[in-house]
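So this first bit is one chain, no partners, the form predicted alone, shown in structure tokens.
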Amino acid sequence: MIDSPLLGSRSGFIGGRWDSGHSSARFEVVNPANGAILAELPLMSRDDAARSVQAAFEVLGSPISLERRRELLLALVDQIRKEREEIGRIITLENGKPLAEACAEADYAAGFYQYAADHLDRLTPRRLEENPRGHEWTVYARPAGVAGLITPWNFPFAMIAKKLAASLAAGAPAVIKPAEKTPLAMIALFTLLERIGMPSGLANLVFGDASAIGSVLCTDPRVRVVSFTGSTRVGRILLEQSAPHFKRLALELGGNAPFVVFADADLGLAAEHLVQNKLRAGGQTCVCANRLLVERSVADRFEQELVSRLEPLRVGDGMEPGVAVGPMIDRAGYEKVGQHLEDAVAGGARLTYQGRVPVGDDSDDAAETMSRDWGWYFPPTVLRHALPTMLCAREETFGPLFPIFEFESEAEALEMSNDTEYGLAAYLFTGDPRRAERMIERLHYGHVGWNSGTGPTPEAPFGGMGHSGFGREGGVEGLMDFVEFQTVARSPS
């Protein structure tokens, strides 16, 4: 069992109190690196979710001032920065990512709360200068209502920051549902929220049956905003359930990011950014490169640059020094990457590089290895001669597979890039600014990196197009998903 000052309570949080819910059912949180049981938590029910909604709804009767919201956000930033190492340790133990990366996730999360605090003035009442119809007009940003926030396991501390920072800034009380695989980071967050004196009901935590709790958030009329990060399949379900209630949704869904490298690019720079981009969270992110589109004339050289950067990387337990790639979150994730690899090789792709897994994982006892539910280490793997018909081109792999597809012309690169229903992130490497401008204008993606593999930042809006969802997180635009604008016209007489 994990021991941490941030995990004093092993329960949910409803109406300002730690709450284990009404069900006697429990579930285990397991370290994906070694199978150790970290905690046993209550499997909370639909009724517990409904109680959380009620607690949040009651907050709307006593609006929280903008200045108080700013104080809470800044106090939370201070607490996260003080506890970043312990937060990072918790993330690594339940998620598997390397410790340095987990600590960086805590910093990243703090950035969203800081940005929201720094830009609260965008939500102050605004007087219209024109005075139309001889009236005084004022536009108010009111809390949109109770917000249901549903987050995945790959960034258990940062994903909620994207949503909760904007919700707190708007004064919209929240019900948070984290992934069952990684709920401990949220318990740590609520420990910090309790420390800073968060008003009762402003944020509530429930974990348990995802479909049951998600259904409550989508069908309860008191919930007016649902913000979800996860698969397109689940996003579609939430959309259908919410439609009869005219809720506002913000959905960050799946991706299939192209990483386009032209012959005139700095190949070393492109390879360096690709490794950083692709191996964040072990390749288990929606924004990481999924299809490597490389101009044929430099494909061999680019592969050499890539492999030279992969060879030194160590795969293993994220708590061990020097580890760059942790385990897959579970067996299902491991098997999906393996399926994509096998499909590509069967279709004519050539496996040209594969790293090593931790010593002892290549067990002679295959039955023992396959029967356990932990330690699913997949090493960085490079494929050449991948084709658009392969699974690794049509689906999101969500793992450290590097399939290289070759193209001949700018037009072909653009066509291949947009040959997907998803539109979350894309990356483009070229030394020609005019080509970059032409390509970027035609790439159907919400986020584009130009000579960079960087992902989202708190200061800029981020979200998808097409089947990657809608709504934005980060930037001023992200604050607006949790407010409704009310216009008041006042006669001077």
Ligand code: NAP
Second form
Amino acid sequence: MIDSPLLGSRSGFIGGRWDSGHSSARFEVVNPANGAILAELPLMSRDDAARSVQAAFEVLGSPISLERRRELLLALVDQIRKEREEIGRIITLENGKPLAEACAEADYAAGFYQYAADHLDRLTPRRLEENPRGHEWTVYARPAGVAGLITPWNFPFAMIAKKLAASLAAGAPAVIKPAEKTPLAMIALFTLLERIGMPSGLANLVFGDASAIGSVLCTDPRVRVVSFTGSTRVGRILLEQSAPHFKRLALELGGNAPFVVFADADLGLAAEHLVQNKLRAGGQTCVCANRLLVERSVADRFEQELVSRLEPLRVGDGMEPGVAVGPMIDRAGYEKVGQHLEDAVAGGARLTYQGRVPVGDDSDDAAETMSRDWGWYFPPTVLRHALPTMLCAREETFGPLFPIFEFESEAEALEMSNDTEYGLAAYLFTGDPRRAERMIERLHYGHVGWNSGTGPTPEAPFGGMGHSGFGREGGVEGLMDFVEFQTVARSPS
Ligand code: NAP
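Now the other one: the form predicted together with the named molecule, given that the block above is the form predicted alone.
Starting with the chain above, the whole complex follows.
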């Protein structure tokens, strides 16, 4: 069991109190690196979700001033910065990512609260200078209502920061449902919220039966906004459930990012950025490069640049120093990458490089393999001659597979890049600025890295197009997700 000053309570949090809900059922949180049971938590129910919604709804009766919201955001930033190492340790233990990366996730999360605090003046009432019809017009940014926030396991502390920073800024009370695999970072967050004296009901935490909790958030009329980060499959369920209730939805869904390398690019730079981009969270991120589209004349050289950077990397338990790639979150995640690899090889792709997994975890023992859901290490693996019809081109692999597809012309690169229903992130490496501008204008993606593999940042709006969802998190745009604008026209008489 994990011992941490940030995990004093092992339960949900409703109406300002730690609350285990009414059900006696429990679930285990397991370290994906070694199978250690970190905690047992109550499996909360539909009723607990409804109580959370009620607690949140009551907050709307006593609006929280902009100044108080700013104080809360800044106090939270202070706490996160103070506790970054401990937060990082919790993230690594439940998610598996390397410790340095997990601590960086805490910093990244703090950035969203800081940005919201620094830009809260965007939500102050605005007087219209034109005074139409001789009236005094004022536009108020009101909290949109109760917000349902549902997050995935790959960034257990950062994904909630993107949503909660904006809902706190708006004064919209939240009901939060974290992923079942990584609820501990969320409990740590609530410990910090309790420490800063967050008003009761302003943020509430429930975990457990995802579809029951999700359906309460999508159907209860008091919840006006549902903000979800996760798979396109679940996003579609939430969309369907919410539609009859006219809720506002923000959906941050899956991706299938092209990483395009032209012959005129700095190949070393492209390979360097690719490795950093692709191996964050072991390749289990929505923005990581999924398809490596490389101009045929430089494909061999690019592969060498890539492999020379992968060779020194160690795969293993994220708590061990020097580990660059942790375990996959679970067996299903591991098997999906394996399936994409097998499908590609069967279709004619060539496996040209594969790293090593920790000794003892490459077990062929069928009985042992069947019984465990931890220790699923997948090494960085490079494929040549991948084709657009293969699974690794059609679906998000969500693991450290590097399939190289070749193209001959700019038109072909563009067509291959946009050949997917997803539209989250794309990356383009070229030394020709005019080519870059032509390509970027035509890439159907919400985020584009130009000679860079960098992903989202708190200061800029981030979100998808097409089946990657809609809505933006981060930047000033992200601050508008949880407000409703109310216009007041006042007659001079
Ligand atoms: P997931 O299976 O969709 O789960 C995400 C969250 O939804 C979890 O909290 C899950 O709870 C919950 N959930 C599952 N079924 C639900 C239902 N019927 N109603 C309401 N909630 C439900 O996704 P994941 O496997 O955790 O995360 C990986 C996916 O997230 C990938 O596709 C990735 O691309 C995407 N992602 C997108 C972004 C982005 O910014 N666009 C960022 C990160 C990840 P349980 O855990 O309890 O099942």
